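Next up: just one chain, as structure tokens, the form predicted alone.
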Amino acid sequence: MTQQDIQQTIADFKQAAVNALEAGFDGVELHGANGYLLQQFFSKNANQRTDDYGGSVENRARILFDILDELKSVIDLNRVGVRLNPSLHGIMGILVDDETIALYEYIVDRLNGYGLAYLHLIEPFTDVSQNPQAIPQVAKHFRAIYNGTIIINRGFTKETAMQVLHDGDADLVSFGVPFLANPDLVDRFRTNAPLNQPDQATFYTPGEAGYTDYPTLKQQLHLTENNQ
């Protein structure tokens, strides 16, 4: 990307926020995780730049804060969240390195000054417990740094979600895959009902299969009653 490309991308993020508000959304989340563009800037193995957006920890994080500074003019930052995946390793071309922990600590500490709606963190996708360059317990690590609301994600069950909340390491737990298979996930958690199992063969595919055809608990009970 040229410098002009970067400035255009920052403007695109700003326009995307405007579009989201006009479409009726309550806020926006900046996706700085999972190997997407912002994380490519953060990662030393992906970012080979020698200008103001490469090299040092501060430079590699610069694009995120440039975007946030632009968003201020079109949306209150208390309607903006930021998503980070600090321990992504060996997936989507991203590797942890000797500066990864310092980089994310810098980012998270600096985010304290932005008054965000929340910081959305992701626990490791893979086992990094033996990797000294990675953070094995992301929520616990950054709870000591971030003063605002933390949402944590990645493979939680109702029980493990309740535990991380009880421990105070996060304020909220987000669920993705379980919601795909259980449109009434909250009610199922509330009543300790069994969960539908997701069909991964339908992930990222067109059509309604795997998206709108999972039954709710009420629908399942209705079918059971009709079959009796």
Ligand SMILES: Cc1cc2nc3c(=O)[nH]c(=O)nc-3n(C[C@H](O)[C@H](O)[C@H](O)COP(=O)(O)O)c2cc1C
The other form holds:
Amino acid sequence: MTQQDIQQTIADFKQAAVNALEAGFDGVELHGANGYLLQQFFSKNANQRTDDYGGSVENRARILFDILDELKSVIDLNRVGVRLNPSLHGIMGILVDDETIALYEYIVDRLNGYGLAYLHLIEPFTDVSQNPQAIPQVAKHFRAIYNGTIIINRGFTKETAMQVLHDGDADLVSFGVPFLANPDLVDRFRTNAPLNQPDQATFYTPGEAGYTDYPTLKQQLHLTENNQ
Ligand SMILES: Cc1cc2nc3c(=O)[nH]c(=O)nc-3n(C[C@H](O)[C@H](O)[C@H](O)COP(=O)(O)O)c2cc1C
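With the form predicted alone already on screen, would you show the form predicted together with this ligand?
Complete assembly follows, chain above in first position.
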């Protein structure tokens, strides 16, 4: 990307926020995780720039703060969240390295000054317990650094979610797959109802199947009654 491409991208993020507000959304999440563009800037193996956006930890993190500084002019930052996946390793083209921990500590500490709605963190996608360059317990690690609301994600069940909240490592837990398979997930958790099992074969596929066709508990009970 040229410097101009970067400036255009920052402007595009700003326009996306304007569009989201205009469409009626309450806020936006700035996606700095999962191998997408911002994480490519953060990661040493992906970012080979020699200008202000490459090299040092501060430079590789710069685009995130440039975007937040621009967003400020169109949306209150207490309506903006930031999503990070600090221990992503070996997938989506991202590797941890000897500066990864310092980089994310720098980012998260600096985010303290932005008054965000929340910081949305992701626990490691793969086992990094033997890798000293990776943070094995993401929520626990950053709880000690971040003063605002932390949402933690990945692999949680109702029980482990209750535990992480109880331990004080996060304020909120987000669910992906369990919500995909259970449109009424909150009700099921509340009533200790059994969960639908997710069908992995329909993950990442186009069309409705696997996205909008899992039954709610109510629909299941109705089906059972009709079959009796
Ligand atoms: C079908 C499917 C599609 C997903 N698509 C994306 C995506 O486009 N971008 C992204 O960052 N994460 C994506 N994710 C990952 C989720 O955001 C979430 O991090 C992941 O499912 C782990 O949380 P969970 O264990 O509660 O499901 C996807 C997950 C699933 C199952």
